[in-house]
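The chain below stands alone and is given in structure tokens; this is the form predicted alone.
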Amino acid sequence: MNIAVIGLQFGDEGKGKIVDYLAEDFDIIARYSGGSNAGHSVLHNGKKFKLHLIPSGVLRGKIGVLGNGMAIDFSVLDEEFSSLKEEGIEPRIKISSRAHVVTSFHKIMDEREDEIIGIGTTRRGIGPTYETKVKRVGIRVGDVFDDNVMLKRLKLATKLWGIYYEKEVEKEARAIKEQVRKFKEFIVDTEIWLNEAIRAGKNVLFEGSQAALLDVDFGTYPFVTSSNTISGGMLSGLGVPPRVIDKIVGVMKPYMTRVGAGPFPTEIFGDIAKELRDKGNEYGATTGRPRRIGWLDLPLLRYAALVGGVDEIALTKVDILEGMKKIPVAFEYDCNGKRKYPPLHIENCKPIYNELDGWESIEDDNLWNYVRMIEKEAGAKVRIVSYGASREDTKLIG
């Protein structure tokens, strides 16, 4: 069976931990969109684990594939690579010929374009890389190993941005190919070997970055990420038809959280905002930003479980509201009428909230009333509930 993880809200919804609960039975872990602006925290053997490149599943030993629709930060790799063998974990990747390779330049960019359009980025490099990967003049993997090919696209990029300097390029180009010489032996046109492994009756878990409401096309634009996070994304992102995708796992927690600008209609502020993101340890992986704290948002829900093809869910941090009497969640929107799903524009929506009985432990019974609740609402079962950071903290029902 080939299972595909996605995430149903702004991203951090504990994907990380939910690969590495299931990994245990996939011979291989394939990732298909983002870069080191995504970040898992794992909690293995005792140590905490956090990986913005590598799949969460090597962990387990499995194989991590690295597809062609990521945004390779070779720097980064290099440093979680080093990290993971320090810890006795000799990771087992493949990296696509057909990813695209994140640059300085890149960097650079990130920043300019952020400080001038104020989206909120990670400033890792990911968005300015996708955009030469659609202008055509991006960097692939495999292309780091022809001389002519790699210079001249690092210039014709440049001098797009107008920060053409010659000897700089020169410079990137030789600190590129040195960082990527060193991953050479894991470079393979991994949609090809990924493929063969399928038909070899090789199980393979498809692991997303971000998720659903940070997609290019389906998030709140323009405050998205720079890929397809949603499922359909790992098809142009790995190189796989749709006929082995088996089941699809959203992820979700029972709140809201969010990193950077962008419309965020059930926010919440105050003492109440702050007492979740401490106990919730809602701080970026990747940044250490704080999050943004809000209730559940089922149209935005609904929304995702759809665009998504949500089979079953994995609702995490279950733990993080115990003790409240009543947790608000926004049934739907006010925009000028009721609304089930979100429109376009969801900045002028006023959430519609129910308030729903607390729970005290795994174990209370308002807490599967609130599971039965999703249920219903984004119309995929809860297979999953996690309840703590340990993969001992997790109960599969059914």
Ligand code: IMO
The other form holds:
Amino acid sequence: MNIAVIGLQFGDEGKGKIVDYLAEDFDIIARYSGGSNAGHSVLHNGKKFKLHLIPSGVLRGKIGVLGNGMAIDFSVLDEEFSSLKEEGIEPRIKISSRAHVVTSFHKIMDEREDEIIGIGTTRRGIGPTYETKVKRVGIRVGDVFDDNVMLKRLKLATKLWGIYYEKEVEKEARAIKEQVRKFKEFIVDTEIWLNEAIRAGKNVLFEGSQAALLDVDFGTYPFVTSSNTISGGMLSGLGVPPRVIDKIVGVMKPYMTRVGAGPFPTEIFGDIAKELRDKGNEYGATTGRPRRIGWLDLPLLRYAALVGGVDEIALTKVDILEGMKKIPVAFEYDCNGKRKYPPLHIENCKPIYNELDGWESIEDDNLWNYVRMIEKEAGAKVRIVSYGASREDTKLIG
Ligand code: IMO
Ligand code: MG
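Given the form predicted alone above, what does the protein look like in the form predicted together with the named molecule?
Let's see the whole complex now, leading with the same chain.
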């Protein structure tokens, strides 16, 4: 059985926690998109881990695959790897020879470009790394071992950006070589390794990063990340055929958050937003930025569940809304007429709210009414509910 775990909102739904919860039954945990823009927090043996690149499942001793669809910053990977080792975890990983390498130039360009574009990126060099990939001047992990190839691509990329200085480029090429060489033993053609493992009957959990509403095609463009983060992204991001996926689990919160700029129709401000932000610790795991807060938006949820092909839902952070008398939920949009799904431009849509009764505990009927409502609107069963941060607070239902 192979399953995928993907985000149904704007990221930070608790994908890391759900992957950790499910990982036990799988041999391999594979990531297919993004890079260190992701921040997956997991509470493991009473300790909080923040993972950016390494799939969360390695905490349970599983093999983590960093797929070709990823943008990998090896300086971050090195730190993450070392900090896991310090905690007594020996990460078992496979890194794709075809994944693209984030260099200092990509990070500089991310900052410069975002100053002008104003997306509010994580400034981890992700956008520019996908930019050089499609411009055909990127450096793949396996290219690093050929000095000529790497130097040539770095020259071309920096020339195209107008930041070419020979000495700087040579220095960066040496630094990248140094960083990547440390991981040489883990680098393989993961598309071959993974497909052979699947054919041999191994169970794979595909760990999504970011989320449907940040997908470069289906998110709130241009306020999106630069890769395909819906379930479809795993096909090209790992080189596996569609038929290998048996089930897709969408992760969501009963409210919403967003980091960075971009439309957010149900966004709220003031005391309630502040209260939920603090109670839910809604601060970026990667950048520390306070997350914007909003009510559940059903047009966006219906859309995310539809394009992501979600079979089941994992509902996280349910405890954060505990104690609220009434919970507003946007059932439709008013954008010169009522809409069940978001139109291409959602900036001018006004959410039409209904209020649902709040809950006092995980046993409260009102919570289960809320859950049934989500199932009906998303067209998928809620199978996992998490009511607290630790693994014990996560329950399988239904
Ligand atoms: P996880 O996997 C939340 C957002 C950034 C910005 C936009 C583009 O932890 O859910 P980028 O650096 O990717 O070019 O930024 O996407 N973003 C995320 N927001 N969680 C994430 O990952 C994110 N990865 C990117 O805030 O608005
Ligand atoms: Mg995050």
